[in-house]
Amino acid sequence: MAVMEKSDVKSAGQEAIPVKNPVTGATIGSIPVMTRDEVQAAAQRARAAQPAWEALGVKERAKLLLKWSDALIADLENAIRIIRSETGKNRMGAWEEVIVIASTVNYYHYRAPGILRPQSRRPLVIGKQKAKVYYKPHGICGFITPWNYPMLNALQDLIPALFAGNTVLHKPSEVTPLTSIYAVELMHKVGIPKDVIQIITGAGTTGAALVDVVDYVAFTGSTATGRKIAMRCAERLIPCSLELGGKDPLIVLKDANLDLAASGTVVGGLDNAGQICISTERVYVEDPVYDQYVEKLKYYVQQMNIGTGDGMFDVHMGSMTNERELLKVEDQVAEAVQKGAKLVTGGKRRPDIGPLFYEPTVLTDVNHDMKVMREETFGPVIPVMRVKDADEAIRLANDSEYGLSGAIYTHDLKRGEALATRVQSGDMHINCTQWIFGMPSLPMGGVKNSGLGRRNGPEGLLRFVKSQSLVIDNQLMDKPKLTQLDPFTMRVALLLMKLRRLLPRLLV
């Protein structure tokens, strides 16, 4: 089960988009640009398949998805190869994608039946009425997913939608579609019906067509595109969730273990060549430890091995994935230096390794007038700024249009937790970075221009259902009437209002 090198899934006569290996520049496949009519036809098949998929029940759906996860782990080496072939990332990064997806399936396999079980609620008239909430799938969920984590960012959202009983149309990035094609073909192989989950290939016009035919949209990508999708969903009166840009801060307090803080910054800022929505993109360090921290950061960055090798632990960073992001990195670094920033290490391409390799880069003497401190970078650059104290660090961390993730390094865990709650972001880490991605029990998402909605946890599953409330009346002591209440029911309702003040745990 594999998407092989030089694979070609375009149809005769269709416009095709080539898929390239960013390390070698070689074309490794191509995908068709599906037309609006083809997307509409896929939606019709998905809508026809959805009732049977829903009727299967969450436990049976969970069995199939767990079977797929087991098959994915059994084919781990092939999955890693495909991910790396179209992203250029190192082996560890590809391995993490597969393992996190398997963990997500495992979490929902055990939790989804309980989360989606019908709930009993307190009725108005106890003894006469029952109140229940049922959870129903939206119908067809559409996913438009990015290139930086072609398995993790696509399937971590898509999996709970399938658990919830929706059918799925998935449009992966045209830069890295082969991973999604591989994963979905493996789903079909283990018994998930082909019309339950379908791949939609193409570029922006294909994504726009998808938004017009589904009942829910989940998008991961840029804030500009996310805003357009939200506007179209509002016009159609359908729900959406958006995980958008980030400019995630990391704060180093003066009591932090500086070796752990510096090496943690390296992981947070340079993992996957910085091409992560929750990548550390701004560092604020308290003045008393600033110089010492910068020296340690420089030391650990210079220990990094960047390259194309297959080692799990000895290749720390691979290639960037596309030229557009590399050009943005170069522009931000050049502008910062021109405005007075100091280039501590890195700052140039490495064509001797591959066309899209860029050295891990550290900048100091930065400020918020520079693009590198305000605009999303999405590359291997760590800008470091000196601050007077924690209050200034929090103020600057919140001085951004984004609010996705962040981190604080400190010896005082209680104070770190208190400070973390003051940061305007969807999640925070204390003495680590990026672990939110590997914890399927925790909701993850942004505030401000970083998006709407949450993935993972009960919240990430419940966004793919709509609630239906039931009021069931047993007609106890009822008589025909022409008003909602009769004298007896009115007296009971008033009595219950008083009792609820005295016995809220039992009656509310």
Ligand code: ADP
Given for the second form:
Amino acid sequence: MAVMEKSDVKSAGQEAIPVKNPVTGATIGSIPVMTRDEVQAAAQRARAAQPAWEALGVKERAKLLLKWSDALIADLENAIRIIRSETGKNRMGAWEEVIVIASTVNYYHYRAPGILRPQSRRPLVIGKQKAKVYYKPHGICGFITPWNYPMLNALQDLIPALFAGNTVLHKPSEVTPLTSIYAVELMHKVGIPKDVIQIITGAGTTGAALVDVVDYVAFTGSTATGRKIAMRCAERLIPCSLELGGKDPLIVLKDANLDLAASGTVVGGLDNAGQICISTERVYVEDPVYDQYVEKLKYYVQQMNIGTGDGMFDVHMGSMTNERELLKVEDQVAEAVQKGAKLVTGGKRRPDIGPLFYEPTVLTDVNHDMKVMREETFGPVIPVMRVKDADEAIRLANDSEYGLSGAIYTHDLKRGEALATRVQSGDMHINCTQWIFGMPSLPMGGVKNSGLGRRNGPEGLLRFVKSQSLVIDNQLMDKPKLTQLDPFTMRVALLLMKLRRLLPRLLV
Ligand code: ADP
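Cool, the form predicted alone is there; where's the form predicted in complex with the ligand?
Every component of the complex follows; first up is the chain already shown.
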């Protein structure tokens, strides 16, 4: 894809960033680094386009977005090809990205009109007043997104902002911009106006320029960059949401089905080569089943087929995308082994398959002094720790700066639910992992250093609007006055206060 040629922001001598295929190392495109002035010009176009987009109404916007999602599904093979070309992931991983986006559009197509409908609330003086809430878009929303899921992580956040009537400036990661460029071009093809959603290309400095011109920022990426963005948003007094790093625990209780727990750990820890904010990164196993679980985990991990092939179900893991993360993985594994961890399987690069392939890796005898149990691991590594009981597992699960997702494997669903609510995280799974991504009805996001705000569900739409409350008075029995209260109104207000204690359902 000759992105450089297609771009209308390119000027002679403009700096460009090459885009590489991580499997072959070949350059497959390049993007211009947009300057602060170019970002400002894009914001002006977005601001000019916003009122018409808002005036179109949520149902018309929903129709256009559904048309886009249908076009995406009709072009599924091409979408998968583009995602894989810049991430190196396996076919199943790319397929999931597209399908989750389509189901997110489906969800909001059905739900958004209801969620955004003006609401009636209880007024102070019933019969005389009406109280209403309107939901109005922020204006321009800026999206700064990462490279691990170039379609899912970019667009799942952005879709509800469009439903809500905002225009969008989207800066994809400089590592994987081609998927976003493709998806947005497809939006324009189905009739979403060009200035309603624009791609901003570049790296960190362009991202910083974007934060300075929009009315809301949604960021997905590292905690360090997220913190910088939040500080700038605070200075500008604009809202933001941040989906940041994670160090997700998975707890195996002694009553769990160990085969399902072990294979579930494989999915949680190794899907997308472990490059997922909500991947399983720490496993705590109750002592009586620890040895058995580790044997089973080793067995399932060793069944994995890693490679570059096109098989949907038989290539379980593809390449890593980013050399920087691979170096971090190697450092964490080496430090853990040096401090006494046991390498059960994996632990090596596989240059015979491609430059960024790394074997699925299991470590045991780990502890919280090791980086692999404290720092985010963006790679296929599963460290396993023995615990005395469920209480110790929960205590260790909460001993982290992060709190994004997590899982508990147990036969006792009720107990699992009760334990899950003791984990400090944005979501928890019982007897499964990762499904939160595929359920657009459930809010997803982090606590602690894992972020602010939620994507998906009503929460994920309402963050892209600001409420405006209306008090409408029909002036029943009003007379001209110089103070808000007169003796009669005061008596009515006091009476209503007492009645509201007695009849809350009717009057509050
Ligand atoms: P990664 O480099 O692993 O993708 P980052 O958190 O550094 O993780 O980057 C995520 C996104 O944030 C990318 O699109 C990147 O260009 C952008 N970015 C990096 N630094 C800044 C910054 N200071 N302000 C705004 N965006 C930034």
